[in-house]
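Only one chain is included here, represented as structure tokens and corresponding to the form predicted alone.
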Amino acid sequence: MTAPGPAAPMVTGDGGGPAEADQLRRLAVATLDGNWEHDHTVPSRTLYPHQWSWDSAFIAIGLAHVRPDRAWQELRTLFAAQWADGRVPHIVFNPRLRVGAYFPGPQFWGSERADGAPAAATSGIVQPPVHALAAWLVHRRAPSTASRAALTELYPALVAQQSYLTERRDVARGGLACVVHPWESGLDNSPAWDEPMAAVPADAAVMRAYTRHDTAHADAAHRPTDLDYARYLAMVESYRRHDYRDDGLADRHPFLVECPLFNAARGAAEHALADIAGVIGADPVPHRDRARRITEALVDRLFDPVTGTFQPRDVRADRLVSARTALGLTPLILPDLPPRQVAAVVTEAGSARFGLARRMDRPLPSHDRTAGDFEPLRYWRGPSWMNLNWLLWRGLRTHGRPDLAAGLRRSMIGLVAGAGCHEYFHPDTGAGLGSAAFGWTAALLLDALASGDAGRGGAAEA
């Protein structure tokens, strides 16, 4: 197994100038080739050493500036444990590890006893369906006959998993996919998902039967807690007792919630898929049909306009969430989102519960930094993270706000440039947390030093 990546350079700025952000680059560069993987990249060589769904989408957006063809590879890889249904699992695993490399891993999972699994053994659950606008702009980066190939053995397999999103979670039939799982948004232990998962019945002491891998690399005090881990398992072992079906989920499933991120991230998806169909030759219309509708089912059905805030609602008990978290600033991807809608997004993102601003004083968190129960150093509580730093900042020069896209590009380059390409960053110092070498922290600072000329307030480019 490769060593993990190189340490941190020594520089302090934001990588305005050319000396520090070639020294930036490398630095990327160098994590992504330490994490490749023979034919793809795994998030860390610690944490994290099988492919993630949702990280090899950003991971490629970095990738198409440096290592195209792999970038191109990343995806099909992916692709490639599609399941028949259209579903693309979270975790791909990596056969060549030994048993207990990961926890869940492919024996916990079971996959292969699920009609329609691929040969590969993977999870039964998803991840916020970002792959589409990932294809886009890699093939964006460098338009070529090769990529333009590329684009159009991927279209297929792109269409079928917005179809499974849409045919099969769309639980409450209000025009929006249901995460049946934490792990699904991304955000694993969100504040967002504390009502919901409070419904889970599970006892921490259940895990004194496994073996957590997490904690093994990582603080215990920055992860997720024994409680939260049985009622994760609680879910899988819900969803995977009637082979990872989804008839019936409103009937028997113990979490069921409309996210935020996830429902903008399936209307990038569509957007992103008309404009490959006019690059193939296929019909772009329904496309943008299907965005429009869950750009209006989002506003509909997620928008508090009491807040001014994107929540996600909790199928089960038909309400909105109350906690106010960084999920409901990822709306402002979608370019048709509502004028009031992208006004109160801007405000929320610069309230001092986020912080936003052309010159921030400290990073983006994940989390209302005003809350009882903001966690500075836990995961998803509060640090701040690369990717959810990178869709706000791709949906404020979306919008016409350059000058925050500008202040917020700088804090993404700052973090790296004072502590490396960590996994995620304590929202007040911007010390690095997690693991030393995380491949979408890598990825998509190459993408955020690239578009330097829009980050400083010139042309955005949607």
Ligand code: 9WN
The other form holds:
Amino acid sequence: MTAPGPAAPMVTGDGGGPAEADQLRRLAVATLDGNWEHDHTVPSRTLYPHQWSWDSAFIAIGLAHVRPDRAWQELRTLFAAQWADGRVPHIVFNPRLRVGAYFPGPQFWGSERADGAPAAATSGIVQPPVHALAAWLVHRRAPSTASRAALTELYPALVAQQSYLTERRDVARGGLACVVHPWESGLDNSPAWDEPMAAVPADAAVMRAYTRHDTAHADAAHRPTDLDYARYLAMVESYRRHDYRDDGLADRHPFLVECPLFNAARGAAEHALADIAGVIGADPVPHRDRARRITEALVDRLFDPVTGTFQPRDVRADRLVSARTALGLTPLILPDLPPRQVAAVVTEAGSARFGLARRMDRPLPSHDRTAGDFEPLRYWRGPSWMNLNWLLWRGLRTHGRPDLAAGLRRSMIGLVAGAGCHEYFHPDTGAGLGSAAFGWTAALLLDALASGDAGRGGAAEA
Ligand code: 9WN
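Having looked at the form predicted alone, could you now put up the form predicted in complex with this ligand?
Below: every chain and molecule of the assembly, starting with the one above.
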């Protein structure tokens, strides 16, 4: 079962010709327009009918090409729900929707009982902080007086978001922020979380007390299992019991992990804030300093010289998790990643595990395709996702690999040309999976289409 969406495009080639590109652009705009909900864009009308944090950042990047006012509104609406401590909640619930439109909904999260929560009902956890980068890209797409004013307005909120992560979430005091829930990574059921999740006590039978919403709209065989969900709920309950406070996490919380993508996003955010500061007359230097420290900590704590890739660190067990997932490639978005790590990530991405090449049929999968637990249909355990590929595409351009960036870009566009704006895709066949009208797929497609010259011509991009 998939959600109805704008019809898949009648694109016969790989989407690379001007007429095909135009058709794809129209499909993407129709998808984003269809998901627009009075002041924000929903990731999917059926599966995810509220506002999600990192989705909105990716969506703003795409909207900048076609509806710049909406791009700013998207970010403003999200940050209007920022908590007093600076956290940006991973879901902002739309009060107009019926109870049960999504599980777990506002009643389960109970944000209204926590100090410093906003008036709107939200979740109590966060997602990767890709918003400063998004704000910078939205401005850079069409700089204007209005975009500078929008940056000036958002800047303090973006800084507070970073401060929250630096001051409250660095549980191991090593310079990296912890995620307290797999949902915070954005890659909910990635094999990267199997080891730390195994330590979370839970019984799948507790799910008998709840009705999952996701499996009513997507194939259960593609989604996290009931045991995964039992653990997800247990982790929320553990955090909620302390009103989502972060003091004492090390002593009481069952899941504490330093994620390479989450922290790479944090570092990229400091680089973007330095750029923003330069435009609005603030001081960029502290942002560059913080960015440098984050990159150093990532290399120090998460780069495994034996495997040559970045791996999450399970802080409770104080060890790197063994799974080699696409998360490990994402530090490439950091412009100050040292050459040794850049080379290692490019090698890992080009290996049989992920298949990056100048000529490639399909974008990268979310997990090592040679691994025994690779599942081509199950969510973040194998399928290809546009946002992960977009991050890698950006990283390749940042580090002067236009040849590989161009190959990846073509494969991303070809994927949507073949299947439509699906949520995720079979990594071998390219078949569309999950929601058929997914926000960030449409948005990042627009960005890939618009950046054709940079992708082909090879200018390194900051
Ligand atoms: C839980 C909205 C979100 C994305 C996540 C993706 C999925 C939610 C879910 O959907 O997570 O947050 O219900 O599965 O994993 O990355 O932000 O698109």
